Amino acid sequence: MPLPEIDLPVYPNECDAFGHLNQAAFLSLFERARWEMLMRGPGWDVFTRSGAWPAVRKTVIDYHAAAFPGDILRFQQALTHHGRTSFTMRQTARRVRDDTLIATAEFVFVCVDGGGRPIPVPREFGDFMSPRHGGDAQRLTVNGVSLAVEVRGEGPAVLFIHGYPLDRSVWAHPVAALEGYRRIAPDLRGAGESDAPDLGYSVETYARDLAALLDALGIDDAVLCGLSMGGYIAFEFIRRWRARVRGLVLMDTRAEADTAEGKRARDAAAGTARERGAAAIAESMLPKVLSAATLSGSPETVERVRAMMAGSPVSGLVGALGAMRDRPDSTDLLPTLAGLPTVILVGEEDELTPPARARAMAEAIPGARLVVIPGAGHLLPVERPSATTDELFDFLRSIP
């Protein structure tokens, strides 16, 4: 259900000596919209049910027409940013007789106690302004751009990152099988059902929506689960917040950057996305990506992994080909990986990141343990869904 709006009249009292909406009395108007929207929605008292009280440090207002006594002014609001203390509101106020702009304005709150300590965030008021979007996912806003995430069940988190071109629907089966954990699956910026800007694409802004989306859910740590792309994703995500990393699931991945024959390939994709869409790009990939075995003998299998590719948005294809291609090496972090429990998957007839490069790369990590699913391509958990939750289950379990 989305966000009320809010109508609310400009009085005579509320204007200057010209009859125009002062601005006092405008940041009053947008103080008086946030509580009649909470009030239709968890209560006014939604933050002192949860001792806490959201403190303003920030607010930034443009004023871009002029209102008056008797205008009605709709107001919309949408949290841009959920961080574990603070979050941000963006609101705007339009004239509703002819929908003029009349002004928009950002303002950051940080949740304090009692005694002016920051506070977290009270989840009922997270849940009301990130409003579920269809079937299990709800909406979070992180970094200014709204992801689609679906979480399920309690317990230690795990935190599913998908590849290219594809979607959080290749987690399905583990999201549905693993009980006893916290299951997040979330659709990158510019995959699913997530917000896909033309620009603001690389593995360390991949990384910081997912850190945010942590802080957003309330959790310090979690095993990062990558598969292809999200394995890169999970490397940096590693290099920069290792402490919140409970272990390592690296699945049909590999750690090298892009030779520059492969950066040549990701550009010509790029200029395919563009010029010929998103089908041409699932095209393209469906033999890359899919064992024989499941080319030839599991249709309605390639037809899920076909329709996933082909909804892609173009710019969130493009952005995040050039992120794979930007990105950094991390043969050099495998070996400082010790300690972190880690194991590596891979499908034995993966041809992307064959097992080969699988068996290295579990050498180069201190104690990783490696695990080939026969019978799978580059896309274990779509094409061998059962040994591939049987195998995560195990690792789960295995960690203290």
Ligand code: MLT
Given for the second form:
Amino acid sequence: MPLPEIDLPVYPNECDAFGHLNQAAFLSLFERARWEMLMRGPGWDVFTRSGAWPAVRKTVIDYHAAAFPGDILRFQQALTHHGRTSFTMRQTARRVRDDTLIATAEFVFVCVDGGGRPIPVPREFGDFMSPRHGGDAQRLTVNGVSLAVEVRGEGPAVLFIHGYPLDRSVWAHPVAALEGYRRIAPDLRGAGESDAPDLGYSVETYARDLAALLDALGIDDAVLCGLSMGGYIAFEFIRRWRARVRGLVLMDTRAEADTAEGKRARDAAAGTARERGAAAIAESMLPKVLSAATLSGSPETVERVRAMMAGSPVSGLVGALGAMRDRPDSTDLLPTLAGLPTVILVGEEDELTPPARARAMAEAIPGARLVVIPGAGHLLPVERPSATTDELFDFLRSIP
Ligand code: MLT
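Form predicted alone done; form predicted together with D-malate now:
Time for the whole complex; same chain goes first.
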């Protein structure tokens, strides 16, 4: 179930001498929208039932356009960080009449008891605010962040590394289906239900998180399966911990660094994320990542990907864009992968990392196999889940 959207009217007494909705009145409207949302969900007393009170520790509001008496504003709420005792909520207000973005806000809360001491965020609240995932993830604190990670099955380990602006749910099919393997699918820092710190993102940091995650799970080595940005991270992991990698799946990805133009596009996208939020990133990315067949023939897949992208924490989006912009070129690494079982999977209609690039990578890695999957764009495991899982099975079985 998506979180309820809340429509609230602007009253004249909330406006200033120029007839604009006053900036201070916004605080009340954002708060009213939160209470309304709770009333339509677990109830106003969801906190007090657990003896917890959410105290606001930080508020950031961006005012984008003026609103006037009589306007109806639509408030959307999303949880962008769920810590042990704190959480961050992002809210947007749009004018219903013309869909103009009026304001965006981020509120950091700490749950405290009657004596003002921090206490855990009530589980019921977290479950209500994070409807995208089932309760099957565990949380592990590694390398200074708490990561949500799904771990299933027994056998040789396969570590799934998702792309941008996505989360671990892209791996739902192979994680459910690859029996006989220990499937590990984390939300990277800044994505899904993992912590989304404001700063400190790089492909090196992501790779260190993953190495620490394997340590925490007591796993020495794994097959790495990286989708797009996940591939960039896999290259970094191999540069540092080659001995821990038993095989490599490169999915819809590439080895080259960003061009100067590509770096400028990353900065522009980061500006969009900051000013207009994750929903705007989702709108611009959707047509680039899905094939024409998916866009026209699978509305439920389109909506699933849109919701995944639009639920991304802004700090995580901005962090990932900077990490991708600054990532090193991995072309020189490819010939050195001789002896590492490698398969390269690509959607036939992948525009972001097209089959020609995948073919060039396959030719540069001695012994690598290339598989082009028809009907898919840049998101193979979401657009062609069964075909992707079949290829993964074949590859995993081929590893000595
Ligand atoms: C991804 O899917 O991870 C990104 O689109 C990769 C990129 O933008 O380079």
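Model, not experiment: these values are computed from the prediction. Residue numbers count along the first chain shown, from 1. Think of the rigid core as the biggest set of C-alphas that the two forms share within 1.5 Å after superposition.
In this overlay on the rigid core, R244 has a C-alpha that sits less than 2 Å away from its partner position between the two forms.
In a rigid-core overlay of the protein, E349 has its C-alpha displaced by under 2 Å between the two forms.
Here R183 does not count as shifted, since its C-alpha moves by less than 2 Å between the two forms after the core is aligned.
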